[in-house]
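This document starts with one chain, in the form predicted on its own, laid out as structure tokens.
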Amino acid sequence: MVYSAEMTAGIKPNQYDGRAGQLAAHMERQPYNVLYERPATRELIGDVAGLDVLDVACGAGSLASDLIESGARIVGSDASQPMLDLARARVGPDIALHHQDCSEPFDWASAASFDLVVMALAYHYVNDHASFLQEMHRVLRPDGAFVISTHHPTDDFRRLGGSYFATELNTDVWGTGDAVVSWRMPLTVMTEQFHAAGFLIERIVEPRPSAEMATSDPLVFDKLEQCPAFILFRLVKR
């Protein structure tokens, strides 16, 4: 897909800056994150002991902290400096954290330097997907993997209406009252982006809500049993 200048300028990389603490706290108590996306992503990542892992859009560091405890050597990046400050407080002083817009080159990362790249619920914030994926292909080792979780296009269509096949910007208002801008796109566009960058899809996961959610958040549980909110990919180099 070709992006116009207006499209590539569409999302401000620092849109979380003003209320990073509040948004991070919201994601730590949000069942969609804690009891749905997070366990599914962690299962798809698998064993990370001894691996060099790049956590792209690491946010406040919840996944990075988990992977560190599981034996991974972590490097994190995020476009929001306030989010990186929260991550620093969580993971300590010895973990490399980089202020990085995903649409810009990862100049600090050497080629073939990571066994695993992870990106949890942030692919829909990237403006230049082609450049980003090319960079992830470059920094990943030949036998490495790239795990992505993102909005499920079917859920976007259900919530937003319009055309399922639209690739366009959308603004969601979170429970905190914050307006957050993201991309919606059909599955075909996402998978073609992966293909064009030289990736193969090893696995696709449409997560089911955890059993715990059936008790703690039965309405959300029932909703997610009918339609997935997120979709996960495990990519490998072609």
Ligand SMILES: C[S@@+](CC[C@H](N)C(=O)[O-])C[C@H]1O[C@@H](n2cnc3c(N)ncnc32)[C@H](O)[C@@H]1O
Given for the second form:
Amino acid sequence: MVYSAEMTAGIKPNQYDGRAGQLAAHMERQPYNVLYERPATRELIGDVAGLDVLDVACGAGSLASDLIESGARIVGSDASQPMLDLARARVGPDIALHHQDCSEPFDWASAASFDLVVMALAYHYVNDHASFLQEMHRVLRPDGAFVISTHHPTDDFRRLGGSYFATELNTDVWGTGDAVVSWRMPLTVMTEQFHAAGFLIERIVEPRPSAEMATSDPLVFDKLEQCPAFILFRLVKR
Ligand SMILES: C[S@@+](CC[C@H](N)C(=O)[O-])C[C@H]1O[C@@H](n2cnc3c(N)ncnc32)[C@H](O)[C@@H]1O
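Can you switch from the form predicted on its own and show the form predicted in complex with this ligand instead?
Let us now look at the entire complex, which starts with that chain.
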């Protein structure tokens, strides 16, 4: 496809820097995260006891700390140093955390060194999906898996209108008032990116909200029961 100049400039990898604490706290209480994306992602990840796991774009370390408690050996990375500082406070001094833009080479990671890579709610921020996916393919062991949760293209289409098939930048204003830029793209573009990098899609999940949300946040529950906000993939190496 042909990228415009604005699209080539892409998304600033450190867009979470300015208000990392507020954004991390927001994600810890948002029903979209706590009662929707996180339980579905955790279920798709499955048993991690004894596994070497790379948590890419680990943010403030919420998923990483959960996986550590479940027996995983975690390495985290994120492009935002303030987010990594929050993660450090959460996971303690013994966990390796790397300041890393996903579109750049993961030079510190050896080939075939992880059983599992997880990337929760950050695939839509990556500017160079081809090189990122190649790197994840390289660092995974032959029987490794890659779990991704990201914006559902149907929800982008419902919210933003325009063409479902557009691959373009979009700015969302969060409940905190922060403007966050992400890529919008159709399902075909995502799945072709996975295919080109040598991955097979093992599972696709369109999560349903937790039952608890029906009473705690009934309006959000009704919305998510009609249209998924996120989509999850479990990829394996071809
Ligand atoms: C919505 S948060 C999700 C954090 C964490 N995965 C979670 O689920 O709690 C998105 C994270 O992606 C990181 N991020 C954004 N662009 C990035 C990039 N280009 N490379 C690496 N991390 C990036 C942000 O700094 C932020 O910590």
